[in-house]
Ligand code: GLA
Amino acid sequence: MTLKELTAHIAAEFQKHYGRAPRWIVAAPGRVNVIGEHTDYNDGFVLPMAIERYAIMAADAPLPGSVSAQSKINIFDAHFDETATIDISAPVTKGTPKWSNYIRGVLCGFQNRGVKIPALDVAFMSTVPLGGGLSSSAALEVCTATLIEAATGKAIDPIEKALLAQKAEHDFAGVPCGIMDQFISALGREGHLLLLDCRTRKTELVPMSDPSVALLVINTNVKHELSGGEYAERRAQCEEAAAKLGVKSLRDVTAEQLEQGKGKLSELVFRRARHVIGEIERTVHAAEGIRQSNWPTVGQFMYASHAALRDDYEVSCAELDAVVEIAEDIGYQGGIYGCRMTGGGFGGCCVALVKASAVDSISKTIAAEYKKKTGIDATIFSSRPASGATILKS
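If we take the form predicted on its own, what would you give as the structure of this chain on its own?
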C-alpha cells in the first residue's frame, strides 16, 4: 500500500474499532542499510535509506465521561487484532503484550522529559516486515514519538527523538542497538539516503533522485537461531583489535596501519578488523558514487561488502549467499549493479541496486532461482528513498 492508501486504511480501522474518526494520523518508515554493516559500534559510517514500508497510527482523545479513560492509552493492533492498555497516571513500566514494550519505552522517555502524556485511543498497523532486519521496531518507536508530538503540540528535535526511541529499545526491549535505525526513521527525507557518522552523530543527506535506479529488498525468509553471543563476540573482537593497535576504535585505523600491526593480532581478530576498516572506507566511497550517479562503482562496493561480511566477518549464511550469487549471475547486462546482505546477518534480507526498468524481470528471476536453490519462497519488493517520520493528519 502507498502511504496515502495506508492512511485511508488505518483511518477506517480506527473508525471501525472506536466508532468515530481519528483526530491524528502519523507514520514512520522502516529502513534498509545500503552499505556500512557492523561499522556502527566501531564509530564508523552507515548509509541507510528509509523504505516505503511504514508503522502508522491513528488516534483521538478518549470520549468524555469515563474517568479511567483519562489516565490510559488504549492501543488496537489492527493487523493482529490485539489490544493493549497502558496506564499513564504513574511512570510507565514494561508490560504485555510484548510488542507494547516498544510503545511503553517511548512513553516512559517522554515522561522522563517532563511531558504530560494525554490519554489516547490508538489504532496502529505496520507494513514493515517483522524479523527481516528492516527495523520494524524502530519504525514503531519513532511513530509513537511522532504521535505524542502531534497530540501534545510539542515537537522535539529529530535527533533527540531518535535517541529517545533508541533508549526505549535498550531499556524496554533489551536490545542494545546502535543509532542508525531510529536516526533514519526520524530524519529520512524522500529521494535521499542518510550518511551517518556514528561517532559524531553528524548526518548528511545524500541525494538519490535518478529515476533510472531502484533498490530491491530480498527477504530470504530465514533467520538462523544462533548458539548465542555472536554479536557480542564480534564486538569484543573489534575492541580487542583496537586495544592491541593502540586506538580508541577501529575508525582510527587505516588499512595500511592494520597491515603493519598484523603481528599483534590473531588471524581471526585481524580478519574481523579488516572487514570493519574496509567497510568504513567502502561506505564513504559508495556515498560519493551515489552523489555522482556512478551506479556500476556503487554496485562493486556492495559486492565487496558482502564478500567481506561472508569471509572476514562470517555473519552471512547459505541463503544470503545464494541471493548474491543469483544477482551476480544476472549481472549488469540483466540490470543488477550490485547486491549484498544487509542487517546483522545469519538470515534476513539482501539489498540490490538495480535498473528501475528491470525490477519486475529481476524479481521474477531471483524468486525462481532462490526457490530452486533453497526450497524457500523469498519476499521481494522495490523501494525508492522514502520520507522519515511524518504527521499525516492533525
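Quick caveat, the model's predicted, so the values are computed rather than measured. Positions refer to the first chain, counted from 1. By rigid core we mean the largest C-alpha set that fits within 1.5 Å across both forms. First, how it differs from the form predicted in complex with ligand GLA.
- The rigid-core alignment places the CA of E267 2 Å or more apart between the two forms.
- Relative to the superposed core, N112 shifts its CA atom by less than 2 Å between the two forms.
- A displacement of less than 2 angstroms separates the C-alpha positions of M125 between the two forms, with the rigid core held in common.
Could you present the same protein in the form predicted in complex with ligand GLA, rather than the form predicted on its own shown above?
FYI, this one's just the chain on its own, none of its partners or other molecules.
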C-alpha cells in the first residue's frame, strides 16, 4: 500500500469504528539500515534510510459527554481488531495489551515534559513487519509522538522527539537500544539516507536517487526479539572493552590501538570490539561510496559488515547467512553489489544493494533458493528512501 492508499484506509477504519471522520492523520516510517550495525550505542556512525512502510494513526477528540471525553485515549488496532485504553488523568504507566507500552512510554515522555495529553479516539495500523528488524516499534513510538504534536498543535524539536521515543523503548519495552531507529523515523527525508554521528548527533542527508540502483529488503521471516538479553549483553561487552582500553566509548579506539590493547581483553570481548571499530570505519567509507555512486565499493563494505556481524559480533543466524550466501552466488554478474543482515540481528531482514533492472529476477531467485535452503518463504520488497514522520491531515 502506498502512503496515500494507507491514509485513505486508516481514515475509513476510523470512520467504521468511531462513526465519524478523523480530524488528524499522522504516520511514521520503519527503517532499513544500509550499514553501521551495533555502532549507535558505541558513539559511532550509522547510515539508515526510512522505508515506505509505516505506522499510521487517525484520531479525533472523543465526543463530548462520552466516557473518554476527559481522561482516556482509546487506540483501536485496525489490523488485530483489539483496543487499548490508556488513562491519561494520572501519570501513564506500563500496562496491557503489550503493544500499548510503546504508546504509553511516549505519552509518559510528554507528561514528563509538562505537556497535558489530550483525550483521543485513535485508529491505528502498521505496514512495518513486526519483529522483522525494520523498527516497527520505533515507527509506533514516533507515530504516537507525532500524533500528540498534531493534537496539541505544538511541534517539538525532531531530535528531542527521537530521544523521547528512545526513552519509551528503554523504560517501557525494556530494550536498551541506541538512537538510530527513532532518529531515522523522525528525521528521514525522501530520496536520502541519513548519516548520523551518534556521538555529536550531527546528521547529514546523503542523496540516494540514482535510478540504476535499488535497495531490496529480504525478510527471512524468522522473528527477532531484542528484549531476550543478547542485545543488552553485546552492549555490556562493548562497555567492558572501552573501560579496559581506558576510553569513554569504542568510537575513541582505532584498529591499531585495539591490536595494541589486545592483551587487556578476553578473546570474545576483543572480537566484539573489532566488529564495532571496523564497522564505524566501513560506514564512513560506504557513505563516501554512495556520494560518488561507487556501488561496487559500497557493496563490498556491506559484505564485510555481514561477515563481521556473523563471525565477530555473533548476531546473525543461519537464515540471514543463507540469504547473504545466495546473494554472493548471484553476484555482481547477476546484478547484486552487496548484501548484509540489517538491524539488531538474530533473525529479521537482510538488505541488498542491487541493479534496479534486475530487481525482479533477483527477487525470484532469492525466494526460490532461500526456500530450498531453509524451507521458509521469504518476503521481499524494494523501497525508495521515504520521508520521516509526517502529519498527513490536521
